[in-house]
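Just the one chain here, the form predicted alone, laid out as structure tokens.
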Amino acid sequence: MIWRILVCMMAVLAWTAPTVQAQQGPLRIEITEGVIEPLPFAVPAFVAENAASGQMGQQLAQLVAADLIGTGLFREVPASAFISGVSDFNAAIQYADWKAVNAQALITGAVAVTGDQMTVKFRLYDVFSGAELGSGLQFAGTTAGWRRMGHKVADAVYSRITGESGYFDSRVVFVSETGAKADRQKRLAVMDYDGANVQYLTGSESIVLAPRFSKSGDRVLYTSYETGFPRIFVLDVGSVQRRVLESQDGTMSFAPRFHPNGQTVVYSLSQGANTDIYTLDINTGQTTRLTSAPSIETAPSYSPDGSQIVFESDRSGAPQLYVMSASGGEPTRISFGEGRYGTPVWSPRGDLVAFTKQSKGRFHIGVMRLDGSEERLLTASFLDEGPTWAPNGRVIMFTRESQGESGRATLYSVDITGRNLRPVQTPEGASDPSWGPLQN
């Protein structure tokens, strides 16, 4: 029966969503211009298999469910509803007692603890149709290593009632900000997606600016004024090695971003009065300039294929978004709105790119279709800027600073209808992210 509402459930997440009204027997879900009533589900402490699995199960359960509520998807039917409990992983499910209680979906699951050692897995029910959805999963890992595992059931419960990639077990390189605003200490972090194991990269000694991921997640860009101009550095996240790129003397270098295949780098080479985008092969040194204009032309990121850029540039006389070929050549305007656009990131679905646009004093993180069309303004506040999309191509990460000499910048999410919006929990200011691809 889930299955039979996923037509109904998705069209919150295309790009137009009609007014739909969708009447399956006891499983119901409306949809009235891109707002959808979020499916009831239940999640009862995972079965503890042994005494050292504690409070474990409970964690766990409670992880998944926050995962899932973030979404704005799912609702959650509070355990102090529950007529029965789950005691035994394997025996059989009472489904009218979750019938009664409204629940359309049941997770249930099981961990077992040894030493630093853990398993964890779960099994997805229909409670009206009366059957698992697909095959159960189980995981293993490190006791360390949890908050991974949940998210993982977590993807997969998203994946199998949506129809798509889940985003939940993916980490998020951004700039940890602290002190007054008018001397902030930045350092590179990386943390995973909603705000928890923050990991420090880099000090503060430097200004630090625009991280971002490879597709494989293994290394970051960034850009650094360490030596007292802005020069491109890429990190090995797991040992946090780093080194700087080669650049030109006399120049600037920032805005970078990695080609798909992770050993080209795009990026804006400033020298003099004049800005251009040019491609580097971190292997052999070698640069090529793409665009030659007397204008300002940064923040490229290419294509999910890499076959094509998509850049900001003022040769129109105002801040606008063009496309053109990974090669160079003429590029193709694509915004024609009102106000100025800038940060525009491909969207890893290849269909949408998100951006960061200013308009009478306001600013907003909107998307459009790859001809300009359709556009959608998500998101409207003091300073908005910088999206960086979830490894699904369905939630865009953003910096939100407020206003006035003690404003802070802050991470929100918000989905691409632009009705779920929410900050992520940070434990000092953030700004910059940049959403790695799902963990192995």
Given for the second form:
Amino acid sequence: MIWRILVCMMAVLAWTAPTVQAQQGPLRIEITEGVIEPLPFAVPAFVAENAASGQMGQQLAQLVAADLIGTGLFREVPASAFISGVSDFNAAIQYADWKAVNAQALITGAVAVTGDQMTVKFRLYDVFSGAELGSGLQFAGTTAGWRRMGHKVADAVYSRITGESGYFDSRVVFVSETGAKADRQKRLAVMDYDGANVQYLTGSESIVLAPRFSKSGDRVLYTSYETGFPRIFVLDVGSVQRRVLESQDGTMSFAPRFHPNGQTVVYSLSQGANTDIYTLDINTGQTTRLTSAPSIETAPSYSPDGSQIVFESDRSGAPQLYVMSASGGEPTRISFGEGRYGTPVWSPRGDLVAFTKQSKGRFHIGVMRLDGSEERLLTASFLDEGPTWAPNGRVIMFTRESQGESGRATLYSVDITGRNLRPVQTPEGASDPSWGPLQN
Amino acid sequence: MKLSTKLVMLAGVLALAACTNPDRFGADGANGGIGGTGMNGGMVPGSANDPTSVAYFQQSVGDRVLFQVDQSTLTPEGRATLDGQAAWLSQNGDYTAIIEGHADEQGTREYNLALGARRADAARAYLISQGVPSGRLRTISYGKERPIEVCSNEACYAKNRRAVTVLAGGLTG
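What would the structure be for the form predicted together with its partner chain, given that what you showed me was the form predicted alone?
All chains and molecules follow, beginning with the one already shown.
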């Protein structure tokens, strides 16, 4: 009990430099200050319980390993080092054999395929304590959805060892890009968090920009030039049906985001030279103006409880970040550093804002607290922009565009310590990611 | 002259009918506009030396004004170009125009959309101040989505920070 309380306190106190500490004793990765030492794990091929399971056991183990390695918190003990294998899911674990290869965590699994259905079982062992961590879990689904089951296993492992919820069984909506820089074709697409299973949601006849998932992941808001002018649209991910939400003549609307209630949309509307923030009730179409300064107000994002909005405004001369009540009113400026701040996104944990910063000809993705303190830049490049949070608030995905004639947009992820920067593989150019929820 | 004007208009109507995006002539005004059907001798209606043509507007009057970094204030050169546009539009009263505001790639997508709107509106407001009826002028912003120059330095950025007056079909009523 005392341990748990300490863990919670450390998690609260130490977000500024969360680092990884592999510990002897209880199997635990703690988010605390310390030296990075990825926790070594072993995941032998899942036991194929029948002939139809074929290579599935191997594929699942590889996927679980890739998820865990991708966090930067774990490293895999290669199968070539194994002393004993796991050929029976229910057999006793030979802890000494795993200890000898320095695997602190052991993940075992079994898979049974019947027609287009499959079940996956797994267990997690704390090798040094010589005990199972948590109880075994079983997932059932279709063989086509095998990756989701692998992600669920990895989420359970991550969650049991870190004490945080996982993010592997999640999807990302983004803009898929093809064509030359001066003739870029863009269409909406959705993929698994790791870039697998890309599905296209729109054609590329019109420019589409900045899709944003609803909290439940069932719908996407985005900006499209389909009507000839930029307008905000809502798209149902299941049916791919879309409709324009706002089409006031002589205006442009863009930068939409859902309120956590899924009914209210906050967005920017440009009328003449002025851009302000509005809300729209998705059912009634009723709009409400929240800001009325002559400056540019854009990129609004709700707090997780929906009571506040963080946005960017150039009312001070250059774009900076501000927080106001969800019903409008006088905003409070929160960014004061040198440079230009944009695209603020409130963390799902509520503790941080991720943003794009432009300074001295470079772009950065950064995070700061809601009072503007403890600003930390996580990346630097010719052009990084548009952060989105993993559902657990520990990882950020964003767009990185390379420079020049052959410039191309790609997605990257980085954790909130600024470590573990890595590209997300997509079949074509990709921009404007929005990370959806952990799936059920 | 009257005949050639009518021919230009006819060509305009035909171009409109053939165009998948019926509200505009040429992509970003850069493609030289509608082509005239050949006439023997003299000026070819619709060509760049026909002062009532879209091509003439684009090439001789100048269809675009450029902006400083992060600015939407018109430069003296920009105002001179817009003076010419206003004069042309008053002489060619059957055209409407969409003014496209653009930004260079140095900036976030959302902010650049808003900045492009400011630039387009600066050009529109100036044209209105020079007597062009407001009902003939609409604006749109493309932010940084439609660069015409693709290098990543100031030589290209300067050309991308623009407001382009794109002529559209006749008045609708």
